[in-house]
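The chain below stands alone and is given as structure tokens, in the form predicted alone.
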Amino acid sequence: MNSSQVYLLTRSGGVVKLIATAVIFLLLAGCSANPIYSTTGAVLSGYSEGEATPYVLQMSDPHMACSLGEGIDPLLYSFSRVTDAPDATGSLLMLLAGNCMEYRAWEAELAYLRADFEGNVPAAKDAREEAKRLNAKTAERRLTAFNRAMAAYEFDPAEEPLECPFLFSEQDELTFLLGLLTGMQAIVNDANSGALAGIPRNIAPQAERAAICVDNEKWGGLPNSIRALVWLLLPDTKPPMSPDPWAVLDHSSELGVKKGLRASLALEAVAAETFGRPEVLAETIAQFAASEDKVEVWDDYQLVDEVAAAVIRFSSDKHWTANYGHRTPQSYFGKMSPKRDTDSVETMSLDDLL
């Protein structure tokens, strides 16, 4: 055996030996497979639920905040196969995600009475065809959102009698609480698209009585924006001797603005779209408009603050889009037509310059 012969032998025992151990190493890392991946969840939802968060509801960019729940709810919630399923940062991804589709609606919709407005059919048509699948699609993303949120704090809602569920920090409650709203947001995507999605209509009732387990002045009244909105829908639950509706609505908003945290005013405006009061939805864009300049958002909550606004702003612009032919120009945002107020102009009397 000569010297090469000897050396390629040397080194196809190197290479074996290698090989061997890369397998082995494998096969290790195969049966622990496993628990690395439980662990990953565990760390990537505790990291979530903890740090980001808290960050992302801080967040003044609702279209970046939507695209993180598109793309970062697939790979969190795809632990729950090895993990316990993180049901609370599971509800606000998919909440947000749901707000990615629907603002996709929102153009369709702005489309379609656009073309509506110049006369034109077949492109109208094919505008509200896409807004009414947009709408299915975000009624599904948010019925998933409503499920979680009752998931993550083992809460019944049909539950007899009412059992609130134990809410251990503040952003437990803001989290049952928009579960809460997404739910019934679900009902009206769901009635835009025609019903294609069909969600279950009992999550309204659910909704209402669930809104009492959750501090109505210290979240602007939404919990009872909520429940009014209920009330509206299914007049049998309006408890008796309980105010009016519009009134709850009214007020709540009102807290809205003191507290910072205007969602209370986007749900008086939807119901009033819903129902058909023009002076309601008037006076609501109005007042939020005029709020721009003293209101203090709650900076902790800010994103949702900043939803809200994008609620007012697209009703302003469907109101607009469908009696001018645009959305409302950035100066007249807070009013209903293009009438220059001239009231408050002062003139100058020429009687003093003769």
Contents of the next structure:
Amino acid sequence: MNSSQVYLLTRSGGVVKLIATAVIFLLLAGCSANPIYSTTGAVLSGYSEGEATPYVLQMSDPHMACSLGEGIDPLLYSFSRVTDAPDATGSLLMLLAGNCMEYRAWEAELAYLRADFEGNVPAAKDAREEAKRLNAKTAERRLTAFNRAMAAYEFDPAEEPLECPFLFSEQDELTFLLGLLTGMQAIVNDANSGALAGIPRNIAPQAERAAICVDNEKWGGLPNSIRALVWLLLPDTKPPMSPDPWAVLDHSSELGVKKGLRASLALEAVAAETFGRPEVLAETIAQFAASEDKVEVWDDYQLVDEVAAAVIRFSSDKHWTANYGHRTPQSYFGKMSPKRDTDSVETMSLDDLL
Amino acid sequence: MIRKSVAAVALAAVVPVASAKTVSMCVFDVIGVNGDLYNMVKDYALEMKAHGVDFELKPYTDEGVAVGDFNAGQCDAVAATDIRTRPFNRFTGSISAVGALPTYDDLKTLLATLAQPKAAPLMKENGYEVLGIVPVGAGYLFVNDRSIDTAGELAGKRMATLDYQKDAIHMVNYIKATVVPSDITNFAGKFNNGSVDTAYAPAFAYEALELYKGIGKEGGVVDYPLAQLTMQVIARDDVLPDAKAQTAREVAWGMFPQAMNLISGQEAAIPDEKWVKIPEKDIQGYQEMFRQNRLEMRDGLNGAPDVYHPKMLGLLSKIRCASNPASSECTAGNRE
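Please supply the coordinates for the form predicted in complex with its partner chain, as a counterpart to the form predicted alone shown previously.
Every chain and every other molecule in the complex is listed next, the one we just looked at coming first.
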């Protein structure tokens, strides 16, 4: 072996070493991830955010959408083991999965109210217990959705002074806003579960502060509705000189109808129930029912409007079940009692015919 | 025959509803229908339905208004904290006497004792009857500086004090701190923005009202219960017959574990390092100070309001001495 061969060998040995080091480094950096997995993860996350999410947000069937959340979330989010966690999409998927659990809790709640109306205490107790467990599950899912939404935009809701996140697209704004709302809902579910889920209650004041990061008019008054609800819950959080929270909720509801995104109405109904304002609840449900004919739903976010519609319908169903033992009959949606308006209808005299 | 049994079944199905007595109840919860307390009252109401009493619940987020509406006859019963229900029954209203129940075990003994049928006569006062007592959690002192851990260091400090809580005002004056009149809706803000140095509240407030902000890096929560807050259900005496009222109290007592679960969850939300432990020798001093105060407020001495019922103070003292017989108060000449 001549000296040049030796030189080449040692040189190539150096190259081999270099490559080996790089491979080891890459393997370590990828945490033993199969490169195909991480690529698939990146592709799936990108597809979900760019295509699937806008598609789902346009859907008109909240139940199908929520099933999608339950079914797809574990698959999509499992890619967080091999690539960056797909937090933005993950928060929406978990939000939908939370809705599924809540729909089950609603059915249990209605069963409880029905049994209570009938005086069947064991059945009422059973259903109430079931509702509590389902509420706890809903609360847990919603807390996850909230945390993912905050992580997606690297936003620390506890930070003071507040630093609004960069929200690049309309979808980002909505995802962030829904994240805040979902956090608040988690508290409500937790309370209704008998605090089984142990959700941190400071999400409410945090959401109140963060809601200013999103344009109120654009999002049908939803940001201000969130703030007003927190002002009612924690009067301390209400800034001096701000208007009466009930007036804000009212105004936001009108904005929601105009925008075709009636989530603010759902929040007003929840507030009315929470604070025992039956007249506001009746008015809100009536307003929602009346808006059905004239509202032009915001196509891109039809799902949000549909989810809000389900919340209002549940509010109405709870009232009907507690008072009459059954959910709202179809033609009575918007009314709080079976009293018909037929008394005032003008009639003709039959005297000539008799 | 078949028709007869059908009729009997139908009757049996109808009877519980028909015989249920409807009792309207004003229920206080700062968070209304979606609050933890309101939800607990819902469980109580459901349990009572099995005993033929149908409570119709009406939520109130302002305790003063709830009690006001009860006074005005808008509801047959009211569920509110004992600070507000004290005028209806001074005996049970003295459960929250300052420093009188230093442990939850002592509280458990007390509530079990009061739920006995034997205690029934003590549940009636001035035409009102107590239909149940459920713990809400001990009140703790929140401070913005950990060094404020003895009564001496509280002198001169500004303390958010509920303006309708006479015993607290007397206590604050006694330790020569400054009363800053507050209510439930604004005490947290005052503590968090630094306009008061200390505030007292159950653990619930730490997270929900963000009291950790007022605590900051220097402060903490003094790990000694100032008082045991309870929620009490009060009704006009004629609303329920005696046997039903006793059942109601037993049902409420049955909810003790549920309430304690809630409370321990709230207390666990306060991180360990935020609790300010006080040395055993200081605790004895505290206990004696609280005791002197209770005596003053039992007898209306030294300008104290006479708010505490002597019988309740006696019972509380018996419970304390049963769980801690070595305590000096147990041999003191002026035992409560």
